[in-house]
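The chain below stands alone, shown as C-alpha cells; this is the form predicted alone.
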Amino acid sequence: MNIGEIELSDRKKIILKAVVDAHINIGEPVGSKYLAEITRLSCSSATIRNEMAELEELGYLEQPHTSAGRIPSDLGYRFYVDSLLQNYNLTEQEIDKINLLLRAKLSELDKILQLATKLASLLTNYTGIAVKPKAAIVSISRFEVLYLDRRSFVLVMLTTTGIVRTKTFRLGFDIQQEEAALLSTVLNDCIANLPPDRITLPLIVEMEHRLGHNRRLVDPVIKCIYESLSDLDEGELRVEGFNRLLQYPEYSDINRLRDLFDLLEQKEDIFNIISGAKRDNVNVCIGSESDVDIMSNSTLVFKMVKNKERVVGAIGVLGPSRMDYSRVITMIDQLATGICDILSSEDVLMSGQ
C-alpha cells in the first residue's frame, strides 16, 4: 500500500486534526472518548475509535502504550501542517514586540539577526535560532587602511559576499599617513579577490618588497585576513533560549538534552538541514524527515533572510514536534519578512565586527 496516493476521507481529516490540536495542547495520547467530546462528528466514540486505527495503520497516528490512546507520527505531523492547518492571527502584543525589531534601526546583520533569534525564542517559548550560511569561496574584494596615528591603524575587508571585517593593528614602531596608503594600494593590487589558497609565498615577498622597511606590518596583517577569511567559511550558528526545553516532557531525559545540546553546537548537521530549504517558504523539518537521528521527536522550524535576492542567513527555532505549528510558523514568517524589509530599506552592514 502506497501511503503517498492514499486520499484521506473528511472525516479521518477531521479526526487527525483533533489528534494533533489535542495533543499539542494536553501533551498526552489522545483517545477516542476524549475526541467524541470534543468534535463535532455526528458518530460514536467506536466509529472514531476504528478511524484511528485505520490512521495508525496508514502510519499517520502511533499508539505508545497498548491501552493508551494515540499520538501523531511524523506523517501525522506532517500532513496536519501541509493540509490541516488553519491560518493564526497574531495578538496585538505580539506584533507590537515584533515591531519592536522592525523600529530598532540597527546598522549590522549580526545584531538584527541577535534580536530577532531573542526574540524568535520569546515568542514562541521554544529555542531560537538564527544561522548565517558558510560561504562557498570567498576573497576580499578591496583593501582599505584607516590611519589612526603613528602607532596604530585599522585595516578594513569588503570580501566578495559583501561582509565586512575591520582589525586594529597595535604598532610597536612608527608609521606614516603615506605608509599606511601605500599598505592599502599593495593589499588592492597583489591580493585583493584572490581565495587564500592563491595568496601564495612569491605574492608576500612581492608585498615585502614594495612595502620597504615596512615589510615587517606583511606577516600580520597576511594572519589577519587568513582568520577573517576562515571564520566566514565556518558560518555562524546563533542559538537563544535552550534552557526553554526544560519545561517540555520531550526532554526530560538529560542525555537526550545533551545530545541535542551537542547538535547546536557542532552546527554542521543544523547548516546541511537549512542549506537544502526552500528558499521562499516556512520550512517545516519534522524529526525523522531529516537524517540526523538526535531530531527524532525535535522540529526545526525556519525561514531564509535574504538581501534583495541573495540569501545572507536563516530565523527559526527548535523545540519538540508537539508544537503549535500555526503560530510557530506564522511568527517566524513575519520575523524572516521583518529583517527582510530592514536589509532592502536600510545601510546595513553585513558584519557583527
Contents of the next structure:
2 protein chains.
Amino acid sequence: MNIGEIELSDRKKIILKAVVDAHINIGEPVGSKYLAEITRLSCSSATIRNEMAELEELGYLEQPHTSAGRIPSDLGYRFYVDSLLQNYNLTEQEIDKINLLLRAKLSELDKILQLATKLASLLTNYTGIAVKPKAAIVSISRFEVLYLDRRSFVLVMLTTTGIVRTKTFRLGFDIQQEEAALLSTVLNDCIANLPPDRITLPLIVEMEHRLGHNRRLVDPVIKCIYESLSDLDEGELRVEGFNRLLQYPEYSDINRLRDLFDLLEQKEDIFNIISGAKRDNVNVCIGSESDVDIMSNSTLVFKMVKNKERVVGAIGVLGPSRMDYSRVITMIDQLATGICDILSSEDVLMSGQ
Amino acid sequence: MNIGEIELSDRKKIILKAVVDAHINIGEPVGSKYLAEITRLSCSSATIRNEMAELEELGYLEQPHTSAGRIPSDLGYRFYVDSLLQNYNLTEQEIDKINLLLRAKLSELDKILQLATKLASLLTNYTGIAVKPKAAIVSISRFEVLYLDRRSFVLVMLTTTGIVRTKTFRLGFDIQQEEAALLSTVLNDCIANLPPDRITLPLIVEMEHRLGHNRRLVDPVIKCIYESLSDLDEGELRVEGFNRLLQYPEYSDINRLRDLFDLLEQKEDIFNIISGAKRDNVNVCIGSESDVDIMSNSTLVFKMVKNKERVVGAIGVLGPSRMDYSRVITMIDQLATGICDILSSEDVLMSGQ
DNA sequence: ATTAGCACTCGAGATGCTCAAGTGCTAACT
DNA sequence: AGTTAGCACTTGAGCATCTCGAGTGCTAAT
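Form predicted in complex with the DNA, following the form predicted alone:
The next block holds the full complex; its first chain is the one shown before.
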C-alpha cells in the first residue's frame, strides 16, 4: 500500500508474526526481551529492538507509550492476515459441532442462519453475526385464498423469491366460499407479478368493480400486500453472543462497548461493510479499514452465503482486532461453505428416500 | 409483610417518599440535610436523621456505608410503588407516540409486540422487553397444498391457535397436481387436529398406503410438521434497547452488566418471573423479590397483553431499581392496554368501510 | 418531642513514592 | 556492517498516605 512496503526481510516477518501471535495470546504489549526468548531467532533483545523500531517506522507496529512493548497496528494485522497466517486445523469436536448443524438440514434459511450465528459465536468465543440482504424488487407471483369460515379467510402470497407470506383476515361481515375464490382469481388476474409501484389506482378500481359488493375487501388486502412486500426487502441483521465480548479487556471500557452495541443495533454500517466486500472468500475488515470509526480496535470476519451463485446472506464474527485469526477464518469458512452446501443440496432433499 | 409494618407515621411516609424520589433523580444516597431543605416538613436535619434511623430499622432504607446518605431498600421501593406513588401524566408527545403505534394497526401480533418493545424502551429510556408465552398444546387444524409446478409445492398449515405456517418443498422427482391434492386430503383426514404425540406410526403407515407411489413424501412432510409444532410452542423473548442501560451508573460494572445480559439471553428466568405474575394490572418485580439473584438492583415492570381474556404475551421494561416508577408504570399500562384494544378490535377491521 | 452542637466515620480524590518493564542509544565486538 | 552488551531514561501500575467533605449518632439543652 506504501512505498516502504517493497519487501520485508525474513527476520522482520518472523518478528512481526511473533508480535501478533504473542499479543493475540497475552493481550498485552510485547517487549523485545520476551520475543528474544520465544522466537527461534538466535539474536539478542537489542537486535530485536532495532528491528521493531524499524517495523514501527514502517507502520506495522505501535507503541502505546514509551516504556511499553509494541502492539500490532491495523496494518500489522492486515499483513499478518494476508501473508503470515498459518492454517488452523479444526479439532474433532469443532468439526463435529459444525456437522451437527449441517446434518440438521433445517427447513428455512432463517433458521439455518440463526443456528449458524449461535455456532459461530460459540466456536470462536466472539460475537456471531448473520446478515440477510435487502431483497431485490420482490413481487407476488401468486395469491391463494383459503376459506376458513364465513367470517374469516387466510390470504397466502407466494413471492417471486420463493418466500411465502400469509395473513389471516377476520371480517365484520359474512362471506361465501365462492366469493373468497373470486377474490383470489381477481388478485391473480390484476396484480400478480407486479412490483409494488405498478399497482395503480385504475387496477384497484378494476378489482373493486369485479368484486361487486365485496369491494370493501380490496383496501385492507392491498394494504396487507404493501406491508408484506416492504417487509421483505428490509435487510436483517442477527447478532448472537454479544456478551462474550465483555470478557475481553479491550471492551472493559463502557463507552467503547456502548458504541459497538449501537453499531450493531443501528445495522446500517454493518450492512455497508458487508455489501462492500470484495472477496468471494472470507473477508476480514480490520479496525479502521472501514470508514466506520467505531470499528477501531474491532474486526469483522465474514463470508458470503450463496445459493447457486445468488448471494442470500452472510455469516461472520465480530471481535477485537486482537483476534485469533487463523481459527476464526477457518471456522467461518467452514461454516459458510457448509451452509452453501445445504442450500444447494436442497433440490435433492427428498429424492434420496 | 412484617410485624413492624403496622402503620407508618405520615412524616415517615413523607420522608421515605422524599428519599426515593430524590434517589431516583440524583442516583446517589440522600442525606438528612438535603432532605430538610427540599421537604416542606419544617423540621431540622437532626429530626430527619432520627426518623431515617427508624426507617432503616424497619427495613425501608439502607446505608451503603456509615458516612453516606440512605438509599431505599427493595422493601422501600416496594412500599413506594404500592402506597406512595403519584399518578404520572403523560405528555402530549408521549401520547402521540403511543397513538402512532396504535394507529398503525399492524397485522400480526409479532409486529405489534416488536414495535411496542422499541417504543417501551424509547419512552422510558430503559430496556424494553416483550414475551410471547409458550403456546398451549398446538395442533394443525387444516392442511392445504398449493401446487407450484411439477417439482415443487407449498404446504400451508393452519394451527388451532390461528397462526399459519408454510413450507416450500422442492422435489427430486415429478408430481402431478392431483397427487398434490391427494396429499392434502390425506393429511387432513389422518392427522389434522392431532397433537404431535398422537401422530403414531400406524397413522403414518396408513398415509403412506393411501399415497401410493408418493409415499416418500410422507417422511419429510411429517418431519416438517413436527418442526413447525415444536417451533410454535417455544416461548419468545424480545429485547430492545439494552444499550440504554449502559448510561446508568448501576451498570457501570462490567460484571453486573454481563450477568444481566446473560439473564436476557438465557430467557428462562424472565419467563418464570412473568408467568408467576399475580396481578392483572401492571406488575412490578423489584430487585431480589424474585428468586433470581442476578435481578438484585434491577427491576422488571410489565403487564400482560390479552386478546379476549386469553393471555397472548406481555410487554415491559427492565432497568435499575432506581427507576422512575410512576412514569414507567403509566407508560407500560398505556402501551399494554393499547395493544389489547387493537387486538380485540381486529374483528371490526374491515367492517368500517 | 425537637434541635443545636460536636465528635466520629468513611470514602473519594490528590499526592508522592517505588518498582519493573521496556526503550533508545552508544560503544565495543565479530 | 551487523550484532550485542550495557546503561541511562521514561513511564504507567501499584501502593501508602493525607486531606477533605459529607453524613451520621449521640448528648444535652430547649
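Note that this is a predicted model, so its numbers are computed, not measured. Just so we're on the same page, rigid core means the largest C-alpha set that superposes within 1.5 Å between forms. Numbering follows the first chain given and starts at 1.
- Core-superposed comparison between these two forms: the Cα of residue 157 travels 2 Å or more.
- Taking the rigid core as fixed, one finds a CA shift for residue 167 of 2 Å or more between these two forms.
- In the core-superposed comparison between these two forms, the C-alpha atom of residue 247 has shifted by less than 2 angstroms.
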